[in-house]
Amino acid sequence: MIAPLSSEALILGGGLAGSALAIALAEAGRSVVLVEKNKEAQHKVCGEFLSPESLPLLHRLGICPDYLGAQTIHSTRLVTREVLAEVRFPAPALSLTRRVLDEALLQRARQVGVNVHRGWTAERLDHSESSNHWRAQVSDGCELMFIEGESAFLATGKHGLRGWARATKGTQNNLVAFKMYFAFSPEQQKQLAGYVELILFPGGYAGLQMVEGRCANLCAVVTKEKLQQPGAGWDSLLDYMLRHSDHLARRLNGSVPMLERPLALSAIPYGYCMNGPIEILSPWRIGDQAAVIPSFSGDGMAIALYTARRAAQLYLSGYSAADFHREIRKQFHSRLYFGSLLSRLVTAMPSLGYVARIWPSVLLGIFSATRVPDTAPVS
């Protein structure tokens, strides 16, 4: 048993939201302990699209994605068998792998004084009425350690913590996600550069874009019903997507998979948004613990950074977790409802994408309707 640690802020989870919050609090002079289960940054099932509004949030944290090799994304293409529409974004976005970005944020957290514990998994979190402190039990597989904090922040992504499960499910819970990196030919790199391609097929959709290292990220979601068919799996899903998109088939022609096996994630609570009872005594929930938007919108990483920033603002101004949760519910409920509705529609009827061929501005409207709000000052 290792002697217990104590801090003002205890953060469980060192992904985008957890690290961003830790940096903001440490730079404000607060003592922070952050617990991250992985010893090294990992590839994650993520489209890795950094929307324009996420970039100022990263810059405030001292992170410059361009220096990390991020690729500029200036436009989106909507694709079924062929390209249906192409729209330029109001401002440039970026593409950067989570492994690189997560590592940069954790290193930055250490630089500003955060006590980072990597390779430790949170097993439980309790609140003591007598001391009015939170206490986490964490383990590295061999040793147990207790960490106390005046406040606790849950930033464990889509994974729950025993005793602190989400009060409600998402509005679209029947999708499974897969991700694979591909090494592209120089010609395909040139044709994809600057674009994120959203590829629609019956039962799902996929995003394709270049990332650093001259490789492409293909991240797809598909209904569980589709995967329950005989012989279903990554190979059959990829073959299925290629049969339904000649465009994707040309993109992947001659490409080489970069991972030994695809990454996968099930039980994704798309549409979840703090819509259960607001608990007075609760850890602060940030990132995917606060709101989960369908990958169709491309704003998941921005939500992680935004909720971290807003939680820091409110916490430093003396507001409670309940205050924060109420605000997140108010700000994101309609955005998540709209995003989930679109995700369900295109999954069931990819032919709706032909609307964008007639009115390309529809794509820009969808992009605008699901954006995170401005990071407002505390009123």
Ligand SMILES: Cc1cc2nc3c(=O)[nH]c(=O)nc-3n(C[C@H](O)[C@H](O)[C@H](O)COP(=O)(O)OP(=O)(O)OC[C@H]3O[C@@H](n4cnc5c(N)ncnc54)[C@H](O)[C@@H]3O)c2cc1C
Given for the second form:
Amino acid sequence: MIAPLSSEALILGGGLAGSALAIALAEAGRSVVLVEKNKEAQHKVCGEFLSPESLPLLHRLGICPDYLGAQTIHSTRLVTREVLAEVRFPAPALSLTRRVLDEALLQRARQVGVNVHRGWTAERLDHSESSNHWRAQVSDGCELMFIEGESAFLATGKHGLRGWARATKGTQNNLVAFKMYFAFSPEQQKQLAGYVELILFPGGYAGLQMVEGRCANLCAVVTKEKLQQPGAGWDSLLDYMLRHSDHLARRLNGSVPMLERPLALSAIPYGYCMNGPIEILSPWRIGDQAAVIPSFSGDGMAIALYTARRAAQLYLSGYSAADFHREIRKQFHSRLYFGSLLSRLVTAMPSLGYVARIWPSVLLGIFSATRVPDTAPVS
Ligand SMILES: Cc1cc2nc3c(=O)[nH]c(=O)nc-3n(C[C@H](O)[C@H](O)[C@H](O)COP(=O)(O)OP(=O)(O)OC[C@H]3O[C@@H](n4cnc5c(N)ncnc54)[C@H](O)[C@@H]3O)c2cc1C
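The form predicted together with this ligand, contrasted with the form predicted on its own above:
Entire complex below, previous chain first.
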């Protein structure tokens, strides 16, 4: 049997939250092992809108999205059949594909001394009372191995680890997500450049924005009920969205899909925020393991980075996972509740978007109310 790897901190999952935490701990001189199940960075179901709040958190980790090809997003447009309202953000946001961003963070983690294992899947995690250590069973597809750590951090995103499922569900659990890239002509790029367009339709909503090069990201969520209608799938959903939005139909006219098939994700626990009992003996949960905000807010990545940063700060100051979970619940609970209430309302009644036509500032208010807390200590 292979002797177990061991380290002070054991991080399961190398998305934004896992890599961000690994970098922070390694920079503080701690020994860190991180396991990520994918061998290479993958496309992920994500609108790829990097909110203004996420940018200082990335810069602190030594990541500069502009150098990676990110595009500036200065405004949002709310769209049903046509554009209802347009609002400029208080500070610029960016857009960047997750494949590029996640790779950059993992590379950075390696650079600062994290022991990164890609292509390793964590299969279980146990705590030994006698040694007061955590032990993860991981597989590289051929062999089973063990890694031990004084502390364990769960950063596996929306999907949990056997034995460590979230105690409760989200508050909006009936949405399915799809993402597709489209190659845009220079004229189409010019019309969309600088904007993230939020397109509302009965049963769901979609975000459309340019990412790197000539590539536009269309990321949609729709209720399972809508999708279960006869013949439903990506093609019929796209057709349905185009029938409900002349604006989207014009945007996509003549563009070319860039993926063989769309990426899809179901069982998204929107609105989840540590709403179960706080477990005393638990790995630290960060990123989507701690809180899942509905995607229209475009702040999920900022929450992943913020929870990673805050976990590192509290861990290094001697606090426990339970202390951290209590703080996160306090900071995010009402924001997530409000965000998923809005998400439920607009999927049920997209005509509510007309309120923003009368009072465009409502859009800005909603944007602010679903942000990472202002009080977030990012230093
Ligand atoms: C439809 C949709 C659109 C979104 N749009 C936006 C947006 O525009 N802007 C924004 O800020 N946020 C957006 N989000 C939210 C954002 O994508 C997430 O909040 C963010 O990715 C969370 O980061 P994370 O590190 O917690 O999880 P992830 O990025 O999912 O990373 C988890 C990692 O863990 C790995 N993993 C999983 N299980 C295991 C295992 N057993 N062993 C080892 N590794 C494992 C996975 O491979 C993955 O790399 C959107 C979400 C959805 C669903």
